[in-house]
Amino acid sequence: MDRNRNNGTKDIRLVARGVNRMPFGKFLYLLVPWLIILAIGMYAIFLCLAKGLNQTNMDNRFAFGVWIFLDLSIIALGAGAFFTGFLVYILKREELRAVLNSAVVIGFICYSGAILVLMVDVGQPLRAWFTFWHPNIHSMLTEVTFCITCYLVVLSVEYAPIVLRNKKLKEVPAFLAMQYELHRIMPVLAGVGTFLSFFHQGSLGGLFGVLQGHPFAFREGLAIWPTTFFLFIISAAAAGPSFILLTTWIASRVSRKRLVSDNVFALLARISGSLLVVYVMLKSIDTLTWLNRTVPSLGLSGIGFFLWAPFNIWILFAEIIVFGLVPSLFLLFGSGRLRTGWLVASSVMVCCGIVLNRFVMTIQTLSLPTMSFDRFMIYTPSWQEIAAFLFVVAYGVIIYSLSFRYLRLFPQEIEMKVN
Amino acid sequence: MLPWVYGFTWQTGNIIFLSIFYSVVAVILGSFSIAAIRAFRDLKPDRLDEIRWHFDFESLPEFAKVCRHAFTGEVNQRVCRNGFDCRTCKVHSKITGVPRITKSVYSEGEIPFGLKISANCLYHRGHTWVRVESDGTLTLGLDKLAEGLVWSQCEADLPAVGTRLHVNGTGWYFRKEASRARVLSPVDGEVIAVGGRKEGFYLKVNPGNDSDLRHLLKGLEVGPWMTSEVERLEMALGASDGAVSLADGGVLLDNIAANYPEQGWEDILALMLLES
Amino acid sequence: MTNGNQVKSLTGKKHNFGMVIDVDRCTGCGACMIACAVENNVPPGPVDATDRTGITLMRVYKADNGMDFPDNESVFFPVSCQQCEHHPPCVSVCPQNAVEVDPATGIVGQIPVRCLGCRYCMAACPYHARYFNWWDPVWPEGMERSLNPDVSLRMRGVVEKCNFCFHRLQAAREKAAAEGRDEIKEGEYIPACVESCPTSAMTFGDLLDEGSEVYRLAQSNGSFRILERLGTGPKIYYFSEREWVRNIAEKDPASALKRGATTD
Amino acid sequence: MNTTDAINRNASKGTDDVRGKTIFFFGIVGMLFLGWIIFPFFIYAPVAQPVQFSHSTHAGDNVGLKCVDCHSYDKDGRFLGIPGTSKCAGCHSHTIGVSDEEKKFVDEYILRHKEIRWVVYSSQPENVYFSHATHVKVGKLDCETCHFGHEFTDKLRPARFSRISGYSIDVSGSTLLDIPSTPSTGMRMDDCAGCHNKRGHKESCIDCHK
C-alpha cells in the first residue's frame, strides 16, 4: 500500500472524492522548478516596474516586442474557454462538458496572464484606467481593452463555481449555494463571453490590420474592420480546441490517468480541424488579395516583403501549409481513425501555426522598413522580457496544477478508471 | 465614458460602442447579482439540502446513475436524469404500467457478496432501507454494505424527534474527528423515534398521509443494484490505493473500515452514501 | 473634437502649418536635431542608450543613389513628425485620445500626461517619428536650470513627438494678444529646427496662405513628400532638383536590398 | 417543544434584527461622512501666507487701485503675477497705516529689501499652459470673471495643498460634486472647458497642455 497517501499531509482532505492525486510532497517537489521560475520572473517584473522599460530590449522601432507577440499568442490559445463554453451552453454539445472546467481554467490563466504582462508592458500602468475614462472608440486597442477586461471578469465568475466546488469549500453553506446559483447563470455568461471574445480576438487582428503605415500588415476592410479581424477570430476559435486537447493530454500524461474519453479528443480534433480548414482557405484568399491588390495599389511589390532574411518566403509557406493545411487535414480526417498521439502532434502544429501567425503580425511587421532609406531591424529580447513571460507560464502551470489537484477539472476522471 | 467627463461627445460611434459596453457590464453584473441574491435566499436548511443533493447527484459518475429498470432488464441502458426520484419520473410510471419481463440473474432473497437483503424492506440508492410497519410508520436503517463501511467508534448525529425529513435530504451524519459523512433520507416524514449505536442506528418516521414510496428499490432490483454498488466500492477502494480488493464472490467483512487506515475512509463512505 | 466645421480658432483664422525642407541644401549637420532637443527639454540619454532608444524628435537620415565611387551621391533627410493631414495613423490608434489633430493649426498634438505608454502609435507611424521615454529624464547637475519653462518635462514611460514647437506658437499668440492683435504675423512663429538651420534649408509657414514662401515651395516642381502613397497627407514637404532624390521618397524599400544594401 | 419558548426566541430574534439593521445603517452613514467630509478635510494641508494683505483696502474707494495696476504684463504679453516688494515700496516705504501686518511687512521686507514668498493658490501643474493676455486682451474677459470676489477679500485665506498630490485645492477641486466651494475656486480643467464650451470655443489638448 502506498503509505504516502494515508500518512501524508492533511491536504488530501481538499482533494476531490474518488480520484487519486500524487502525495503532497511529490506534488510540491514537481512544482519547485516552476516556483523558481516564478520568483525569477517576479524579480524581472519588479525591475521593469521599478526601473522602467529600459530593462527590456525594446526600442523606438520595436515598440512592440516579445510581450505583445506572446500576449496575442496566449490569448489566441486561451480562446478554447469561450469556444468550449459556446459549444456546451449555446450549441448544447454536452460531450464537451468533460473538458469545460479545464477550458475555463486555461482561459482564466491565459487572460489574466496576458493582462498581467500588458500591465508591465505599458509605460504607465497606473494610467490604465485612462482608456476607460477617455476612450477613443476608433482605436482597436480600446476595443481590446474593454473586451479583455470584461471577459476576464466573466472568466473569473466562471472560475468561481469550480473553486467553490472544492470538497472543503462546499461544506460552507454560502459557498455551496453560490456555486449552484452561479452555475445556473452560466449560459448567460457563456453567451456574453462568446460575444466579448469574438470582438477582442478580432480587434487583436484589427490592431495590425489597420496599420496603414505598414503595408505588410495593412489589410483592406470588410465593413469597419480589416480582414485580419475575421481571420484572427477564426484562427483563435480553431486553435482554442487544439490547445485544450493538448493541455488535457499533457495533464493526463503528467498525472498518468485517463481524464476524458477518446471521443472527446476526437470531437475536439474534428472541431479544430474543420475550423482550421476554413481558416486556411480564407487566409489564402486574403493573402492572395493582399499580394495582388492591396500591396500593388501602394506601389510596392508584395514579394519585396519576403526578401529580408531571416523572414523569407518560408515563413508564409510554414504558416499556411506546414502549420495550417497539414494539421487541419490530419485533425479533420483523422479525428476518428488516428491514434491520440497523432491528434496531439497535429494540435501542437496548430498551436505553432497560430503562434507563428501572431509573430509575423507583430515582430515581422515592425522589423520591415517602411521608408526606402530606412533599415531592416531585428531585435533580441532581454532576459527580463523572457523571464517576465516565463513568469506567466509558471503562473499558469502552478494555477493549473493546483486546480487539477484540488478542483474537479475533469468530471469523467472517475469513470475513466472503470474502463 | 460618461457624458460629464471632459471630451465626451455624442457621436454615433461613441453611443453605439458605449451602449454595447454598458449592456455587457449590466448583463454581467446583473446576472451575478441575481446569483448572489438567489444564493442568499437559498440559505435555508431545506433548500440547501436540495442544492446539495442536486450537486451530489450531478457529480456522480454515469455508471453510478444507472436507472433501476436497467437492473431488471426492463430497459437496456438508461442513466437516471431525475435525481433518483422515480415519483416524478415519466419513464418510471410508463414502465411500471406494463407487465414485467425480467432478465435479472438474481432472484429475490439471493445474497451477493454475503450481503443480506431483506425481502420486506425497500431500499434507497443511498444505502438505507425502509420498512413499513403495521401501524403505518416507517423504520429507516443502514443496509449491510453501508453498515460494514461505517467507522468503528464513530458518532452519529441523529436528528431530533420532530425533525422533518425529505427524500434525498439529510437523514443523519456519521462523524469521527474532523471527518463527516452524510446519510441521505430515503423518505419524507417526521422523525418520531431514534435508535443509537446499540440499537443499530435506526429512525422511526411518521410519513404523514400522502406517503409515496415508489422511488425506493424493491424485489428484483435490489440484488443487481447491490452488486453494482459493490463494484463501485471496489473501485473507490482502488482509488485510495488500498491493497484489499474484493474478489468476486468474496464476503464483505463486517467492519471493513477497521482494516483500513482511517484517512481516506471518509471519502469512501461518503462516496457510497452518494456524497461527492 | 476634431470636426473641422465647428472650429473657431481662439485667435481668429484657421492655419495649416507645414514645412518645406530643401534637401539639396541640407548638409546633414544635425543642428536641427540639437536645436530641437534643447528647445523641447529632451533629456540627454543615459550611457546605455542607443540610437534606437534615445529621443530625437527630429532625426536626420542618410540615403544615397546606390552607385559606386565616383558616381556615388548622397542626400540627407531630416525626418520629424510629418504632421499628417488625412487620418494620421497615430491618431486613430491611440486608445485614450492622447493624440489629436489641432483643427485650428493642423498640428498633430500629443499630450504626454494623457499617454499610457502603450506605444501603439509608435508601431503605427511609418516615419518612426515617435519616441518613447525609456528612462527617467535626468539632466547633469546644474543643467536643469537651462530648461525651457514653456515645455513640460515628460516622465518615464510616455511617448512624445514633434509638435512644431507649439509653445512657440502660444508665445507668439500671447505677444500678439498683448499688442491687441487677433492674429500672429508671418515669421513670428517658427519651430526651433527651422530657426537653427545654418543653410536655411527649412522653410516654415502656413500652407493655406497662398502668398507664403512655404506655399510657393510646396507647390513647386521639385517638391515631394515621403510615403505620400500611404495617403496620410504629410505636411512636411521635401524639395530637390535631383530626380533620383525625389524618387527615393516613394521607392520600395526592398529595392535597396536588391542593390545589396546591408540589412542590419 | 415548548410553544412559549419558541415565541420568546422569535421575539428576541426580532430585536436582534432591528439592532443589526440600525448598526448597519449608522455604519453606512458614518463611512459616508468619513469618506466625503472628514477625509477631504484632512487630506489638504493648510499653508498660511507669510504676510496678510487686504485686497478690499487696496482696491476699495480709499486707495482705488485697479487690478492691472499691480498685476501686469511684460512686453511679450507674459503675465507677471504678484508684483515685487519694490512696487509696494512706492507707497509703503515706511508704515502709513495702523495695522500690525503692515508694520511687519515694512520692517521685515521693505526695509530689508526682501521679496515675499507668497503661497500661490492656483498654481497649475507643470503641464498646463494658460495665457492671461489671450483671455483678457483678446477674449475680453474681466478679471472678476475668474477671480470673482477676490478684490473684496480683506484677508488672505490659508492655501490648502493636497498631502498626496501637492496640488492646491483651488486647482484640484474641493468637492466631489462639481460645485466650487468658494468663489475663487474653479480653476480645474473642467472649469476651463466648461467656460470654453459655453463660449463656443473648440480647442484641442495642446492648446492648454504643454
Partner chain sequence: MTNGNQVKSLTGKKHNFGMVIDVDRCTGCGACMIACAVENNVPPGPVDATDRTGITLMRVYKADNGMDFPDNESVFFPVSCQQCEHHPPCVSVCPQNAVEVDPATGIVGQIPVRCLGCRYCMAACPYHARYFNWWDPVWPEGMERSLNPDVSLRMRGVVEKCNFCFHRLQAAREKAAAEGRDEIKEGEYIPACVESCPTSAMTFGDLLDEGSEVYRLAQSNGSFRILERLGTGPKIYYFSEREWVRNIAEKDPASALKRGATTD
Second form
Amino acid sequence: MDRNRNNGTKDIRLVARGVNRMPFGKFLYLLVPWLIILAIGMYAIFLCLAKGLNQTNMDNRFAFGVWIFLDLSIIALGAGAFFTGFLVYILKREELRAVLNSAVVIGFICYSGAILVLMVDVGQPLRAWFTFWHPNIHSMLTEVTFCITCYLVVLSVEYAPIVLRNKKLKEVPAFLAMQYELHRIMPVLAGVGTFLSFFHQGSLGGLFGVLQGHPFAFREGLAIWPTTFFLFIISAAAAGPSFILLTTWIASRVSRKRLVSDNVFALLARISGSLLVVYVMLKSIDTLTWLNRTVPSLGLSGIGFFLWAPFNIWILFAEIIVFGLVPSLFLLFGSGRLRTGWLVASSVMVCCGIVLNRFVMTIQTLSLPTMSFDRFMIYTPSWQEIAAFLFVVAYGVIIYSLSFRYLRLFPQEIEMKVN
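Taking the form predicted together with the partner chain as the starting point, write out the structure of the form predicted alone.
Next comes a single chain, given without company.
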C-alpha cells in the first residue's frame, strides 16, 4: 500500500504493487465527465425499457439500427482479446504477454457492453431467456447468441485472476489459491475463447451474406458459408491487434508512463498489417466477384448501388484503399522504421476501416431500395439510441480506468522509465 504525504495528510491508494498512480482526487476528477455521460445513458436506457422501442427511430425497415452497427463494431474491435490469448498461449508469442491483461479487460468491456445494448435493443429483456430456451436452430443469430454469451463467461473467468492479483486481495489466502488455479487453466480458456470467437465473428458476417432480399449484402457461398463469414473473421483478427496498440498508447499518454517496450508495438503492428493485407486482398476479390457475377445474375447493376448519396463509390474506395490497403502497408513495412506515432495513426485508420465496413453492412444495406417500388431511405438515430451507446463508451472508460489504477495490466510498466 502506497502512502504519500501531502500537507501532513496521508493519501492511501490500493494500487498494484510496484506502480505509482495519481492522487485519488485527481483520478475522480478525470472520471466526472464520463460519470455524467453514464448517468445520461442510464436515463435513455430507462426510457427505452419503460416506454418501449418507440423511443428509437428504428422501424420495420431499419430493424438493425445504430445499436446493431455499433455492436458489430465493438465486437470486432474486442477481437484483440481472443487473438492475443491465442498468440500467447497457443502460438507461444511471449512478447505479447505485456499487453495480454489489457487485452482481456478490453475484450470483457466490449462483449459485456455489446450484450448490455442488445438487452435494450430487444425491448423486452425479461424475455431474453427465450433465445436460450426456445432457440431457432435455423438462425445464425442463435449460434451468435450462444457463442457471445459463453465467450463473455470465458472473459469473466480470464478477468478474475487479474483482479485477484491486486495487492490487498492477495493477502486473502483463498483468493491467492483461486488466482493460482485459474492461472493454470488459462491455455484451455484461450483455446475455448478462440473457438467461440471464430464462429460468432463469422456468423455475424454470414448473417448478412444470406440476406437474399438485400442483394447489396448477399454473397455466394464457399461450402455452406457465404464469403462474408470469412471476411468478418479476418477483419476482426486484423483490427484486434491495432485496437490493442491504440488503447495501450492512449493509456501510456494519459498516465505519462511507458507501459510496454517499442518492440511490442512493432510486433502488434506487423501482425495487424499482415492480416489486413490478406483481408484487403480477399475483400477486393469478393467485391469484384459480387459486382461482375453475383449482382448481374440477379438482373441488377452492381454500380447502381453506389448511385445513392451519401453512399457513392467513395465509400467503397475509402473502405478498401484509404482505411485498408494504406494502413496495412504502413503497419507491415513500417513497424521497424516508423515512429510509434505513425503506427498509432495507422491503427486508428484500421479501426475506422472496420467500423466503416460494419456501417456499410448494416445501415447502407437497409437504406438501399431492393424492389422497383421501394424508395431510398435515410436513417437517423434518436438521442436515446446515441445516449445508450455513449453509456457503453463511458462504461468502458470507467472500467478500464479502474482496472489500470488498481490492477497490474502491464507487467513491463515497473521495468520502464518514466517519460
